[in-house]
Structures are given as C-alpha cells and as structure tokens.
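As a starting point, one isolated chain is supplied in structure tokens, in the form predicted on its own.
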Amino acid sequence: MKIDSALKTAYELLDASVMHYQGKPVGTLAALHSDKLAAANYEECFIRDFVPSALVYLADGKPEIVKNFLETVLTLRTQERSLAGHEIQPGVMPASFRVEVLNDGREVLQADFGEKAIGRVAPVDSMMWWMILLFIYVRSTGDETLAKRPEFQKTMRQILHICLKDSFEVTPALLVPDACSMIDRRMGIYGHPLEIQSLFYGILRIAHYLLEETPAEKNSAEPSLLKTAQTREKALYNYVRIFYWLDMDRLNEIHRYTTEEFGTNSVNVLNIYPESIPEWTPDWLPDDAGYLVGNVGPGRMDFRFFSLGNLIAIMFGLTTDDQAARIMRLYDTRWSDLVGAMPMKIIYPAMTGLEWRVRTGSDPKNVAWSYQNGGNWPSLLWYFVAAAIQTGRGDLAERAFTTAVEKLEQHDWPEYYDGKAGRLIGRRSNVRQVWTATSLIMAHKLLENPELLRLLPD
C-alpha cells in the first residue's frame, strides 16, 4: 500500500537523521545530506523543526531523545550572549545547533542565535517551542521532575520575563521583528504577527502547569510572575479574538469605519483605514467563513491568511469554537487556494510586483508563489490534521493526508512546493527534509489515534 511504503521511508529518513552528542541522541538534522542541499545549516538541528520529530518519538514511547534535546538546548541558551557588542537577553534560545568534532576528537556543541542567519535575526519562536515541547513531554511521560529542576524553572522564568517585560506597547500582543519565526526572511511580518501571538498564548496558557511560585513571590504584595502571565493570557485571548478576527460582518464594519477618532469611546481604536482593504478580500471571503488576519497594529491590518498562526490558534484554544469552525470552513471552501496539490499553503495570497519588491527587498527566493511567499509546505500537514480533527472536520484531515501521501515519497520529501496550486517541487527546495517526513508520520498517527491531541496545550 502507498501509505505503508511512505511511512516506512519516512521513518527511515527520521532514523538516519538522529544527531548524537557524547553518545546520546540529542536531536534530528533538518535535512539529510544530498547534492542539492541548499545551505550548511540544514545539517543542524533546528528547535522548531524538531517538534514533529519529538511528537513522533513521544507517540512511539521513546521519550529519551526528547528529554536529551530539552536538556541540550537548555545548556546552549547562554553560549552566545553578545552579538556585535549587543547583549542577548537571558532565555533567548538558538535557532539551531550542531555537533562539531575538534582535532583532538572532542565533541562540542555550536549554536546559532541568528549571527549566521540570513538577515541576522534572532528567533523569537525557539524559546516558545522549547517551553511548549517541555509541556508536551511532561504530559506524555508524567515526568514532572524534569520541569521542576532548578535550571528548567529558571529558564522558563527568563522566557516569561522577556515576553512580559514592560515596554512602550499598550496592547497585550507581543512586538517582534521581521524574520523572527518560521517566516524567517523579510516578508512584512514585523509588528505583531499572528504566529507569534498564538505561540505566546500557548506559553502563557501552560505556565501555571510548569512553573512554581517562589517563596519570595508567595510572601510579596506584588503580583507574581505566574499571576502576571495569567493576566496577560486573558488579555491576549480577548484581544486576538476581537481585533484579529475577520469575517464578512467584520469586513463590512471596517469598510464603513470612521478614522481619526480620538478618545476612549472610539470604535476604530487602531485607526484602520477602509482604503487599506485589498481588492481580493471581499470577493474571496465566503459569507459563512472567517479567519485570523496575519498582523494587526496602529493603522495597519495585514489581511493575508497565514496558515500556521491560524492552525496553532485552533490547536491551543485561542479561537472560539465558532471561529475555529469558520476557519475550517474557509479551508473547505477555498481548498484550491489554501491547500491545492500539496498541503499546506503557508501564506495566501502571494505578494507580487511593487509590493513584493518593497516588502521583501526583491528577495529572489521569495518570488510569488514560492518558498515563504505563497509556497506550499508539507511540514504544515500535521498542524492542519490536528486542527481539523479538533474541530470535528476529520474529512478535511483525511483529504489533506491523502493528497500528501500520494506524492511526498515519490518526490523524495521536499521542503516546499512552488506555484499557485503547489504542483511544482520548489526550485530551491531541499529534498530529504526531515520535518516533511515527520509531519506525515504525525498526521497519520493523529488520524489513527485522535487521543494524541490531549498532549497539546488546551
């Protein structure tokens, strides 16, 4: 059977990708070596990319590598504290790491905090994924002692301090730069991108499960870090559901907005101009569907559909049940646009022309309908399957899985696909991409056993 063959090959790819340090498995490579390997860092372990590998290992009852990974990344967070004279905040975690063998045979770990990345941007999502994976590990294994270890408690506190520290912002959303997440090139996501808000909500949601109040906090009149996190969680929960949500009712409201309102009773509180509504939006958005827009800020609403942010929002309970159902209805109605020939479209629509030149800096890798500018990424499959099952749309989960399993093994597990329908293997796409393979495995496991969804933050 096609499924059996694809899963067997995917597992072979996963097994061959395991990275060892001092005799212990500590992660998986981003991609296995091939003549077409696009960059040397694909032979490193990325924090974000390892998540589906970790889920597969946990589902298979093999938690050792996940525990080793969590411990290893913990030791790396202080390895690089200064870049070009600028101090990195404690708790920031690397985008990736590798094992180097010195001339004397000793093994050392080398982490990348963004100093080698394109654009030199440190990742924001790595520390969030690390904390979320710790929660999933604890829930899967029942090993609460790991999270209670002093160094783990300290690191989680550092992560929360970074995200909750005072700033000039008056909204509960987290302000971050371009290229700080899976969209790791300049794509106009600076500000408050949905993906980061969904992950931010996830770590706020799980903080009270993992973090313990210190004796000093218990005896203090000031709000503890946990209480501050819970307050921010509720505020973010309401803010995203209101200000990021877009359906036809909301679109009509924006279309008729009065601008330049002043005072606490203003309706258009972010001063969104009706003229900023893109021409494609009113005709594309179905009457009975909706979605969370890609970004919201003063005078700005990014109407693009970002798959990962919407799917994580559903998975972590950031959306209402009705909003989640409407997002899935949008996928169903606009399947050719958002899924196409290979699940899933990362962003819709792609930027073209002058907008592409200005927003991306004329990035040749992010031409229209390629890579992060509207390419199709099979690594997003497991997120979609999880969200679809969670909303009672197992039919869509099956449809997406069937579409992917027919091609991925044949195409040697590409990183992404090009074209408006995602029918072309990405021109500069890596093959033998590990999180492409593990996403297929995890999607299959969720379809076979939906109870695995209990591992996720809820």
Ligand code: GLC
Given for the second form:
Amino acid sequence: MKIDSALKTAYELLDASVMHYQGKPVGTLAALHSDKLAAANYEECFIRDFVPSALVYLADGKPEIVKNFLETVLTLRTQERSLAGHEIQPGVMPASFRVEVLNDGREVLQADFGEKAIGRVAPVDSMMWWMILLFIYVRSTGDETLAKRPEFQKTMRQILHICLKDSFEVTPALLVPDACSMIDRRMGIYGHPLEIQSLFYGILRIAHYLLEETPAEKNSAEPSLLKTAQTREKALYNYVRIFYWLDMDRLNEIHRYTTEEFGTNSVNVLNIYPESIPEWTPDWLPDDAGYLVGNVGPGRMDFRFFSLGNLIAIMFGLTTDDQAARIMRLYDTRWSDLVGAMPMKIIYPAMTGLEWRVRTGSDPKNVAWSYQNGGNWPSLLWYFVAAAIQTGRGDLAERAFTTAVEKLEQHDWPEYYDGKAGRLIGRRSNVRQVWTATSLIMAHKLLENPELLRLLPD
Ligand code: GLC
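Same protein, different state: after the form predicted on its own, show the form predicted in complex with the named molecule.
Complete assembly follows, chain above in first position.
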C-alpha cells in the first residue's frame, strides 16, 4: 500500500511541475514552490533534473514533452551571452531555463548558462545529457527523423567538437572546471572527474548511432568527426578501465610505487605518490570489491567514491563486467556507508576540517556529511537500480527501493539527507523536489520491467 500511495503522490508532483511555453509542455521544474525553497532557480527546469522526468514520460508512452524539451533546449543554445575576449562555446547548453511572462503578456525563455548560478559556473554535463536524452527518445519512439534534422545534426557536431578539439590534454580524459555537473559547487573535482568521463563516453557511443558523416567528410582524406569520436572512445575506454580502477591489488601496487620515473617506460606514469593514499582507504576497501576513483591527473588520484560516475559507467558499459560486479559488491559490503537510511550517498567519505576548508572554500552548505559533501540523494536511486539490475543484482535494487519508499512521501520528497548514515532530512533541503519523486517512479518501473534498460546506450 505504501508503494501505491508513494507512487500516486510522486506522479502528482510530476504533473504539477510541468512547465509550459506557448501552450506546449517543455520541461519540469526542479522543485515545486514551498517556503523551504533553498534558491530561486529551483523553480526553473534543469537539464539534468529533467532526465528522470523524461524517462517516466517515455516509459508511459507520452513522448511529446520530451520532444518539445529537446527542441526547446536546442534553440536556447543560441542565446548564450559572450563577453569580449571570453566567448562561451556555441555547443554549451544551459544548466536551467525558465519561462518569463513580459508586461505585454508575451512569453520568453530565459536560460542560465552559469551567469546567474552560484559561483558563476557553466555546466558541462547539460550538453551531454541533452544528447543522451535524444538517443533515449529515438530508441524509445523509433522516431529517427528528429535526430536527422539538420539543426540536430549541427548541434551534435558542436557538442562533439567542443569535447574533441585539441586542448591541453595528454590523456583521453576530458579536462573540466570544478562544479560543472551534478555537484555544482566547489568540491575539489576540477580536472578529470569520473562523472564527466562516464557521460563523455556515453555521447561518444551515441555518435555511432545518431551522427551522420557529411558528403564533404565522406570525400575527404582527413578522419571525419565520427571517426575521431570512435578513436577517442576506444582510448577513453581503456584509460578509464585501467587508470581509474581501484581494488586491493591495485592499491598494493600504488602503495609500493616507484616515483619520479622519467622516460617512456615508466610504470607510475602519472607519478602518484604512495603517500597520497588516504588513511581510510586500505581498511575500507573490501578484498573482493573495487570501484572507479573520483579523479585522476598528474600526481593526483582522488580516492573518494562518487556514486553517479560509477553508476553511469556501469550503465553505459564503460566498466568491464567484472568491474561492474565488484562495484556492486562494494555497495553490498559497505551498504551502511553508501546507502544507509536513504539511497544514495553522493560521495564517500566527506571532507572534514582543513581539507573541507581548502577544497570547498569553507562552504557552509557543504560541511561534512551534508548536501554534496557526503549527503544522501534520493535522486540517485534510479541510477543505482538500473546499474544493479544490469549487473544481475536485482536484490540490491529491491533493497534500496524499499529503503527509499518507506520515507520519501512522509518527508514530502526532500532533495537530500544529512549525516553519515543519511538519517536526517537535509538542513537546507528543499521539499517537493521533482527528481526525488521521478527517481522513485523510474526505479519502480525498472524493477517491474527491466526491459526498459534497453533504452540506454550500450
Ligand atoms: C542542486 C544540485 C544540482 C541540481 C539542482 C536542481 O544545485 O547540485 O545537481 O541540478 O540542485 O535540482
């Protein structure tokens, strides 16, 4: 009964969140209005938050809002502002948008490319999620005409160009600033965060299916954009599987690494110092489990566990089957740390003391075991359920779902929970947070019908 009632209210929340533009549904608000709204922009449609809303609509056979969303966001791409000498790249998509009604009654769309966001950070994940959603829409509806439209082909090209163009890279991973994805405040994740690499891999895979070579490319001796994407995809795949992977064997290797090797034959190519292994890691890592670490760069391995990056890596096939199984075993063995009273922990462990001060800039919203610094986010549930089912761990998916469904409706759909075990409703948490509700609906749908997994890129 609890499930039926929770799903019913979750749907009511979703229905009430639909945003209309010129009479058409084009997106869903991040949160419904309440006196607990943490910031004004929660009443906008966020690209990443819309993903589970879209999946619910597609699974229910109502693709119209998803199509409208894809078309609308595509037009917003041209709205970006540029400062002299500081242009925002043309493929960059906004973090969020809203509909404004002018005095004369006309409606206009207002997009936020980061110029209003706290810390003025431009999202990198939005354009990736847009392309992933386009793929899911095509798979779900069989409507290939949308992706074939010239403006859709052009937009995909712009997105891939930004990600593939020559920059200061020496590895296949994508270099990005801090706070450019789901974690949109300073959290020490600049560089090559896992979440972005997993999404990047997703769009490189999708290019196979959706991107067409132009006649000029077909007649050229130079590799086409599609070929370049394929080359990068293979390189990224090998790089992440090797350099981001951590298990006991690998930890032992790093613990005994030789450092300061010069030349092309070095083993410790990124020059990771064994002294950088945090004290918690060797005792926490089970013998038979493993995970992809949060970030890898020169002299740097961020040993923290980031849920979203690991789960998307499993969903998109960036991990090997064995790695996927071992990540799930980590969840199983460290359930109280990674799931606890509310699925899922966003990052483990939290940063405290001096590290928190230096890496977050003393952000009071991100104190230890709160919000993005080790809080528990129900919006991550559906990713876990998808990855667990895909890995043959439906038992874990069920367990996480049952934990969430017990409380979310009663707590009025909080955005996040606080505390090591996630037992407290987040201190500055919104309630009536839409992706909290849609994540629960989607998790339930996946458990009822695992066939839905075929909509994801493989
Ligand atoms: C917070 C989250 C971000 C989300 C937004 C709207 O800023 O960090 O990922 O998109 O809220 O829910």
